[in-house]
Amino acid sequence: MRSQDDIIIETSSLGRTYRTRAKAEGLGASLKGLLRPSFRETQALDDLDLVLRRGEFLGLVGPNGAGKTTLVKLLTGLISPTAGSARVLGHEPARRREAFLSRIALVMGQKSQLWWDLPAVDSFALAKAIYGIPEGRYRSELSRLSGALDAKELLERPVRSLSLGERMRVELIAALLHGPELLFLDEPTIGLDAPTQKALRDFLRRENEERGISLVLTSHYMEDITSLCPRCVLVVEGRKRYDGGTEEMLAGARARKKLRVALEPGGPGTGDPGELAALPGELAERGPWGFALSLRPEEVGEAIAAVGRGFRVLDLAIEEEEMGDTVSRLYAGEAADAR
């Protein structure tokens, strides 16, 4: 039976409102705005309750702009709440106390914590000094992590010379060197190829299962969430819409596939929208390059055959639907016929 001490994240009615100055059009209105500025408020997160227990691997999912990154920033203390409260590892994150920061880590797929022009190992040395990591432990963890992530040959290279996948590997090393109890990952696999995504997922699973680190992951990739997170929280328009088992949530909305079709210039389908209307699925994208269809899994074969018959195709690609699109359909009236 778990005790209250197992709870490492607890929020109550947590909310965050952003207040921005409204910019008026025209010179006169702009001058008036200097004297009497008006402001616009945006509710990024509203009335969110959350409990995370030690050792859990939690997925945060939802459409773009739903409030996932705002929640991560609140839980790591990067921003302060405008309503409600949060306790993480017994601390108020917004106070940014050393005793709190030394027990967490944050990796953001689109932002680097490493010095761009220096080798990654120089940034690691800085982290060693900041966190006061003993020399023996530092050497041991660096060897373990660089071996587990197949990154030993990357440590002496300038970060700017690394590929996106290589940079993400050294970012994870930097985040984990000080031995955090709680790791936040905001879109860590964005833009990575499939083999690199799988390697990072395998590594994160081992860290959770073998070393007991707790993780909170936001991702738009279906495979990230379904393979790593037994539990997920769905956030839509700043509010929590679901909190429970990942498999149970996805049982109501099967993921779609996206068929991306690149066409020969000037061929069928590049000009008349009516040529696309008879194809299976729904038209998801259209441009000078071609089009993309949103398809149920059972429609993919039929769609490929129809495209091959009616269009001069340069290239075909099948992509996974983003997690945010899948779970959003649960609340857009499609759950019933998606079963």
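Predicted, not measured: the structure shown is a model, and the values here were computed from it. Superpose the two forms; the largest set of C-alphas matching within 1.5 Å is the rigid core. Numbering follows the first chain given and starts at 1. First, how it differs from the form predicted in complex with the partner chain.
Relative to the superposed core, F291 undergoes a Cα shift of 2 Å or more between these two forms. Taking the rigid core as fixed, one finds a CA shift for L279 of 2 Å or more between these two forms. Shown in the overlay between these two forms, fitted on the rigid core, is a CA shift at V313 of 2 Å or greater.
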Given for the second form:
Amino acid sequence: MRSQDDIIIETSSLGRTYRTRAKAEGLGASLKGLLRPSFRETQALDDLDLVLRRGEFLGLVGPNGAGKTTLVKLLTGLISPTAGSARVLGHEPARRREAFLSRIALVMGQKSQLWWDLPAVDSFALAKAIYGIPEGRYRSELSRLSGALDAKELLERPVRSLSLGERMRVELIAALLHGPELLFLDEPTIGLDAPTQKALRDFLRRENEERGISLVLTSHYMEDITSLCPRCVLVVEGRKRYDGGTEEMLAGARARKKLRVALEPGGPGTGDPGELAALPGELAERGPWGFALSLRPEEVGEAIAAVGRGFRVLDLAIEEEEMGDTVSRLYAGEAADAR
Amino acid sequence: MRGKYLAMSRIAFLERLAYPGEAVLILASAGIRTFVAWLLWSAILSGSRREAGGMDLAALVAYYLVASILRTLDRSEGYAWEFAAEIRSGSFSKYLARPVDPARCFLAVSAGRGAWQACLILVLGALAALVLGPGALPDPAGLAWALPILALGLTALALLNFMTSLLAFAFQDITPFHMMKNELVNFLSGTVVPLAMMPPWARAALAFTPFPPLASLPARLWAGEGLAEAPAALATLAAWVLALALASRLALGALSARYEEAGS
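Can you swap the form predicted alone for the form predicted in complex with the partner chain?
Expanding to the full complex; the earlier chain stays at the top.
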């Protein structure tokens, strides 16, 4: 049975407003802005409640500018909230206490914490000093992590000479050497090729399952989220729109199916597009091979019957909607309900 | 855990080894500055006048050489540019998400880079002593005062550069601030004109600032002069370092609140 001690992140009505300078286009507006600056408030995050328990692997999803990175910044203490409160590992993150920062790690896919001109192993030695890692533990963790990430050959090469995928592997080693209880990952697989993405996902899954490390992952690659995070939080326009199982969220959003129909060449449906107008659903694709319809689940039977009646069918297939379409619908707020 | 800043200095030292030629170029710039000073003062002292500020041409050239070389020990200015770029790009997060103090990181890296420069100067000094004889060596008592004064002076300057870099939170381009600061520091430290040539009231006023210990006073101490001024200079510098450290902390607290606007 889980106790209150299992909770490692707890936010209550967490909010963050940014005050930015507003300026209209053109020289006149620029000059006017010098004399009488105007400001605009942007609600980057609003009224967000979140609980994360020890050992969970949480995915944060949402479109660009939704507030995911702001949430990560608030939870790691990079910025302070303007509303509500957050407690992470029993600490108020914005106070940036050493006892708190020593127990977390943050990896940002587009930012490096390594010394560019030196071999990664020098940055690891610095991490050892920063976190006060005992020599024996440092050696064993370095060996374990570099083995698990297949990075032993990379440690003595200058960071600047590493490829993006290689650099991300050594970034993860640097972040995990001190044995953080909670790891924040902001777009860790951005720009990586598919095999490297998979290797990193496998590694992160093992760290979570075998070592019990809790993870919060933001990624635009839904494959990262679906393969790693049993639970996810959908943030849209700064507000939580969904908090629950990842599969359930996607299943709820997969509201449409695609009926792909291959037709006999030269037969009905391959010429005049008007011949397809009477079919249910929306015409998603059309070509010399036939057509595809986008359908609500309840329209599928009717569509198959109509196609059978009116066309000479060579082949017929029902496909799940593409992930990109599902995600677009999720981000547009058509599917998920906030829990 | 206190060793973390020492480790940071070490890694900054190692980083300089990746580009060893840079330190030589920096020292070459000190040589050029001395050469220009020699040209200028040769012209000024070519007439009936043989001395300026109590120094003849040879003493002036020696002063410029020592003062210019000492100024190269400050590597915090170059780092301030990098630090400002990190603030603007958002890479500054690496200081905030780890249990480190950004100001101490800045000091540690500046010290590590300066240490590499100091090693090179020591080698050059040893070579000079071999070629020119013991006359090129510093006065021992002067050196004993010059070293802590230089250390504190460089710390004060690094804190000033740290605060300048923090302006990147509020300004897109901090070049004007750097230019103004550099002009002031170079002039008031005696790197451009020996402070001995300034009127007595100006020298008295400057004694309360952290600038003369950056070049002028250590250069004179090197030659065995100004020993009487050293204790007061050391005390003044210590006070400045404390004040600048406090100001840095306040500035970091106030300006880093703007961090979210400076990059993700």
